[in-house]
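First, one chain by itself in structure tokens, the form predicted alone.
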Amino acid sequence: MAALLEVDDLTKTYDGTVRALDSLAVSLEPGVIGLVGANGAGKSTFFRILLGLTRPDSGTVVVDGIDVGLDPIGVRTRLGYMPEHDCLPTDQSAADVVSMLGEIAGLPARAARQRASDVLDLVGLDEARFRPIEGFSTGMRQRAKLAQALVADPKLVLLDEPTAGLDPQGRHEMLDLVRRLGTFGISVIMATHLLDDVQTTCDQVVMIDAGRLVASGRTEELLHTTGVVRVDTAGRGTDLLAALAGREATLLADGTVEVPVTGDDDLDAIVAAVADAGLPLHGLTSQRSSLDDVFLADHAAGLT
């Protein structure tokens, strides 16, 4: 599959001192993609170059096939943007300031009018479409720029902390509407700083820590690469671990060996040593990994 975005040795700095990302080098296929960092991470700064706004200071950024530094224009037009924070007139309806929106991308008025109706029903505001958006809740205003950054029928969203402010409901509802944009064929790049949200929604994964990249790729892969087996070997994990030498493990208080692994292998390494010493094996449990887990891992590899 050919890759959406490709980024290469991406710096920039302010004030020549802040790096708020450090050769910064990913490659995305199309989908629904995490982009995971703490706040200040580099996320914010990474949509804005992008989108055009700021240049890098080194590195290129290539959006379906368009090198955003030689064409940013280009790239925008493919590209539908929903920052964090209230941004849109709240004395106008969400209809017309979505068709307005849409007008600004460049659609003929009818065709926006249309498309804004279409996108405003998509996200759950057709009943509401007509009324003023200062008497719109917090989900409503979220599912109102959601709107505004379908209109233009663009083929990578930028979703800047979609589910902020939410209660667990809205929240929920928000996620599921991110899900479904990939099934209209609309890549989307989620920027958040919840990590089970990127689990339960996306299926790329990228992990940025103080502007450098942590760990990026499918998330289903980046869950099997870290987890734990615990092995009961009635009694006798002592034996284990000598059995084990040389590799990471513990011996927990109820008497089983809790052993990490990092694919198949590690699993069928854990087996034989057990059959080599002659040990009973009276359990095999695995856990896999959490998201949380494998930026901690990362994180921590990088600083060794």
Given for the second form:
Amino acid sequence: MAALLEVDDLTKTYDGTVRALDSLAVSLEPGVIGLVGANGAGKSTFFRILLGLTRPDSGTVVVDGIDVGLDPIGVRTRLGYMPEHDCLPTDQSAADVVSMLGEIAGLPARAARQRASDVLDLVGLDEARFRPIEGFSTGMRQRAKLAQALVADPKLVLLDEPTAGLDPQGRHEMLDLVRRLGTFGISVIMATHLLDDVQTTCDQVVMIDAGRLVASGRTEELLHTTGVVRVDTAGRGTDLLAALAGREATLLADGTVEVPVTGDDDLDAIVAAVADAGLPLHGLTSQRSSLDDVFLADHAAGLT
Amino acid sequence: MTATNPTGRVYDRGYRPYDGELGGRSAARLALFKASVRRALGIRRSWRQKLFPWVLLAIATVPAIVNVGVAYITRGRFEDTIEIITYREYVGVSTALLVFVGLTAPDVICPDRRNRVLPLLFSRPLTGSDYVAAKVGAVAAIVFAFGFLPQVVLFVGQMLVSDAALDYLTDNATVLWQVPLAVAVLALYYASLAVAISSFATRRIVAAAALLIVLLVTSVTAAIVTEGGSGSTAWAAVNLLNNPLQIRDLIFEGQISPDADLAGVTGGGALALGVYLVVVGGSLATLLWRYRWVET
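Please supply the coordinates for the form predicted in complex with the partner chain, as a counterpart to the form predicted alone shown previously.
And the full complex, kicking off with our chain again.
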């Protein structure tokens, strides 16, 4: 598959001392991509360079075959951008704002109005689109920001902390929208420090820390199985530990037991031990690493 | 057996891609220009915001209507048509234009900074110079329209109430280029200066006050300097409030008006033109510097 984004040796320093990006190199395929890092990790700087709003000290960025350094305007016609902060004129209706921004993105006036209506409908603001934005809740403002990013049918949308300030329901709905964009053929780079959001939403992950690449790849490849199963015997973990004597098992606070395994024979042996001890087997689940584990492990490796 | 209703269907329209052509920088610039004009005129805004520009246009047109009305009432009674105001005097004489610029320029610039809209605008095919061109162009276009339309009312009205419309037209043919040129010069001056000053403020009232202070301070300074001297002095050229009117006089009369502060100053016309170019050029350069971070 052709690369959506190719970044090579990207470095950006502010005031000659603060290194926001440090020799960042990554290649990404089209899809829903999570850009993960703590606050100040360089995510926003990376977005600004993608949009051609900041020039890097060195390195190249190619979006959909176009070099940002050589043709930033050409790149911007392919991008949509949703900043983290409030950024919409509050004294205008969502329909007017999205339509205006669609026109500025290059849409003819009539098409801009039609697409503004379509994308506001898509993000769930169809009934509120003629209301002034100043009366919108945080969730509605986030949706309106997403709508303006989509209005010109971009190939790639850059979302900076799209779930910031949302309640659990709003966060769930926003992530659902982001997932849907992938099914519409729109690639997404979602910058966030919430690893759970990325794990449940993105098919690719890029992790950066202090401007340096920590890890990147397909989400399922990063979330490998750990070789540990968790056994739930309805709280009778102590009995299970006794039944598994000789195995390296650990009793957890919730009464379940984690047991290292190497293959199916080990699983059969655990099930047999539970049955022999007369314990109820409520669950036997293979433990997978989370993105937190990947981030922390690679971060620790980078520090050594 | 249950009858089905074939009309009761719900469709998920999903997402429809756009398969037309997208415009580039020129389309983006034009779209921002149109949006700024709409905003300044109160279009798609509340009735209060619509009221202000149109009331000002009406006020600016009053002298033309009065002039035409007096000419109509007194026609045939005197040998010459009575003129309360001349075309030259009508260019920029209305304070309404200055009030309009003082309130409109901040309104099209300041909210972009205050609401942090600039990252959205510049994530589109738009550069800093495009932004400056669209904003200054929008304010200048409206000031031109509001300065020119009353002149059209005056000219057409005078022509219709004159004894011979065709003769009036030929006798006053020179104003057909003098008026639009002088109004355009005035519009560019006010727009570039007002937008440049507004670009340093996030609050509209601060920007409006700053513009009026700059104009009034230079006006008062020039008055103090010229009053203190024994005669005409080149320092009168620092009067930024008066400068476009001196350029207007150059357009209409080919020289500085005899009753102007710069009258009698050697090279006064060139000096006034130089100040005009410095103010407009400096304002545009300041704006380009303010938005240089998105220049590509």
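We call the rigid core whatever largest set of C-alpha positions still superposes within 1.5 Å between the two forms. Residue numbers count along the first chain shown, from 1. Remember, it's a predicted structure, so these values are computed and weren't measured experimentally.
Check: After the core is matched up, is the C-alpha of residue 69 off by 2 Å or more between these two forms?
Finding: Shift of 2 Å or more: no.
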